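Take a look at this single chain in structure tokens; it is the form predicted alone.
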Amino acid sequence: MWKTFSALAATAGLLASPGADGVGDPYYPQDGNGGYRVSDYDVHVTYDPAKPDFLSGDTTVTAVATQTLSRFDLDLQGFDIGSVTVNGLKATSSRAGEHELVVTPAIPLVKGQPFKVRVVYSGKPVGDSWQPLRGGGVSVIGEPHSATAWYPVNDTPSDKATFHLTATVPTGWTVIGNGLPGPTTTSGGSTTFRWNEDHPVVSYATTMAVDKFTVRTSTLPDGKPIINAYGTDTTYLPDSEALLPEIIQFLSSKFGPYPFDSTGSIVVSAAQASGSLALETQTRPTYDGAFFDASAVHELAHQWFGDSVSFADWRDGCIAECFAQYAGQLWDEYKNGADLTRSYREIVQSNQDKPDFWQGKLYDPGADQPLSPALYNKGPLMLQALRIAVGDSMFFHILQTWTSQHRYGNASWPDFEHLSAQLSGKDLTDFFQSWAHSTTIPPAQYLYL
């Protein structure tokens, strides 16, 4: 048997080559890594808010090699590396660039075979996603990057994986994460919280929030848990919280079944003004200060558009932001009787002679602004124009087919264009060229004034 194993290892060594240090995303070419696909992250961290410049971590990444690998990279900013093992064997590691952790396994990894890499690390967290809170805790969120600030990761939206968090903090503090809570245990002045997200998640939608939270729980009509956590110096708005089941039910009627096993919110208060902390962290969006129905509708709509169905690459921001912004208008139509066709025409007419309004592209807006303002102002107009072009019934059929076909996966904006044309039976080439790919106002026939 040893000869056979040695022969296999020798053969693998001859065929092995390094994995790429980036996936070649058009906007962030060094993000992510080649040579493997991740299936799960098991992240263990210990953090004491009294020592805000120190976190210790022990993360196991489960993956499958997509080529025979002599070495591979993970993305991780900062930290001192204590040890790295691959399949239980000691590996060597080195650092390169801003966030590359280069791992060389003792034995080359064979294409098609699963493997586990365990990284033990500690030190000062770095990066803009590490957000100190007024109560002394921390919220780790950010887009397009956040995960590299606290665990080793294949940091690209095109490689989604399940996510399991075990976080230990001093007793009296609470940790909130993605998914469903596991057992909470206390020992020796420390409390360990466990969170399990068993549906694939993009790395920027993973989160950890540490604060002295007030946690309020309830359920959706189907029994799925609602977990709302309110941190120090935040505002509890009972009427907004009470609307959450109705928002989920409404969005489900438009977009298809809610894709996850729990919902709720994480409400925090940043220690320093640094822009809004609101982000569609999967299953449990994060809000700054408070959440109300308009912000909740936007972030919850992302659970379908952006979280369940995620970018193929960073050119595809419209498949998240255009729909989430439009969802707020749909809610206004449902809740307040807003006439979206009328308001659409008024906005288009008021901007007909304003070239700057139309110059942002909805697909591939540019590496300097992947989440361009155009996604939030021109994007909903395009969706309303598409609704007019294909009719209400077909429009929502397209949306529900989209969320069903790509559930828990990745897709591109061109994929949405193709599906819309396929289902509607219409040639929408010029429509989408005018709305999504152009930097000028669409021709009159696609404005539907």
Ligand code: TRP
The other form holds:
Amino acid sequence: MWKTFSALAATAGLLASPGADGVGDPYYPQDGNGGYRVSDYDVHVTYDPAKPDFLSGDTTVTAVATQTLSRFDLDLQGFDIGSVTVNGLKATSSRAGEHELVVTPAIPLVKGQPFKVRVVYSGKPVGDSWQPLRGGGVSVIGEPHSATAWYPVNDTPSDKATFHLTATVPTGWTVIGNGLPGPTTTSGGSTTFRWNEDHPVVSYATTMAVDKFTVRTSTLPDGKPIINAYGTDTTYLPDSEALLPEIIQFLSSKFGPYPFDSTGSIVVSAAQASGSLALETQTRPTYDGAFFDASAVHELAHQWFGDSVSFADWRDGCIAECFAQYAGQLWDEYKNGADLTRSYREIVQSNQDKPDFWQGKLYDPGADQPLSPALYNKGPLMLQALRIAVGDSMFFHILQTWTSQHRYGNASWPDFEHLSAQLSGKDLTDFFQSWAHSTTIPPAQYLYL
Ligand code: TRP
Ligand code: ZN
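Can I have the other form now, the form predicted together with the ligand, not the form predicted alone?
Now the complete complex, all chains and molecules, led by this one.
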């Protein structure tokens, strides 16, 4: 038995090579890593808001090797590494580049082999995503990057995984995370919170918020929990909160079934004024100060567009922001009888002589602005133009096919163009060329004025 195993290990050793230190994203080539795919994160952290410069973590990453690996990288910024094990055996580790944690297992990993990496770490959290809150707590959020600031991760949207959080804080504080709550336990002055998200999450949509939250729970008509958490110095708007089930119901009628098992909101008050910070943290968006129905519609629409169906790479911002922004207009149409074709025409006409308005590209907007303002301004116009071009029922058929075909996965903007043409039977090449890939106003034939 041992002989066979060591022979196998020796063979693996000969064939093994290091996993790449990035997945080669066009905008962030060093993000993520090669040689494995993650299926689950089990993140354990201990944090005391009175000592904001210290977090201790003990995170287990479950993955499968996609090549025979002599070593591989995880992404993590800051912290001191206490120990690393791979499948329970002590591994060696070193740091490289901006955020590489290089792990060399005692025995090479064979292609196809499932493995668990456990990293014990502690120290000062660094990075912009570590947002101090007015009540002394913290919200860890950020896009495109945030996860590397608190746990070792394959930090690319192209590798989604389920996410389990166990967070221990001094009793009196509350931790809110993604998904469904597990048991909360208290001992020796500390309270441990557990959150389980069993649908895959992109790394930037994972979160942890520590505050003295007031938690309000209710249920959607189908019984899924709604968990709204209001932090220190935030505003509870009963009318907005009461609209949540209707927003989910409305978006489901347009986009197909709500993809997750819970919803709600994490309302925090950032110590540094952020304007109107809001992020589509999975199942439970994070809002600064309060949430209004308009921002809730946008962030909840992201649950379908961005969270369930996620970027293939960072050129694909439009598959999230164009749709989330357009969802706000759909809500206005439903709730207030807004005439979207009319407002579309007004906006196009009032910008006809303004080249700047048309300058941003919707696909591949540029490495310096993956979430370009064009996605929010021009994006909804393109979708309204597409709706005019293919007709209402085909338009929503395309959206619903998209969310079901790619549910819990990844897809690119070019995939959306392809699906639209395929389902509608129209040649949309020039339509999309002029709306999504150009820096000037589309020609009259695609404006439908
Ligand atoms: N995706 C966010 C939204 O539209 C906007 C956003 C981009 C953001 N980067 C961020 C929010 C960083 C908070 C922090 O809803
Ligand atoms: Zn958005």
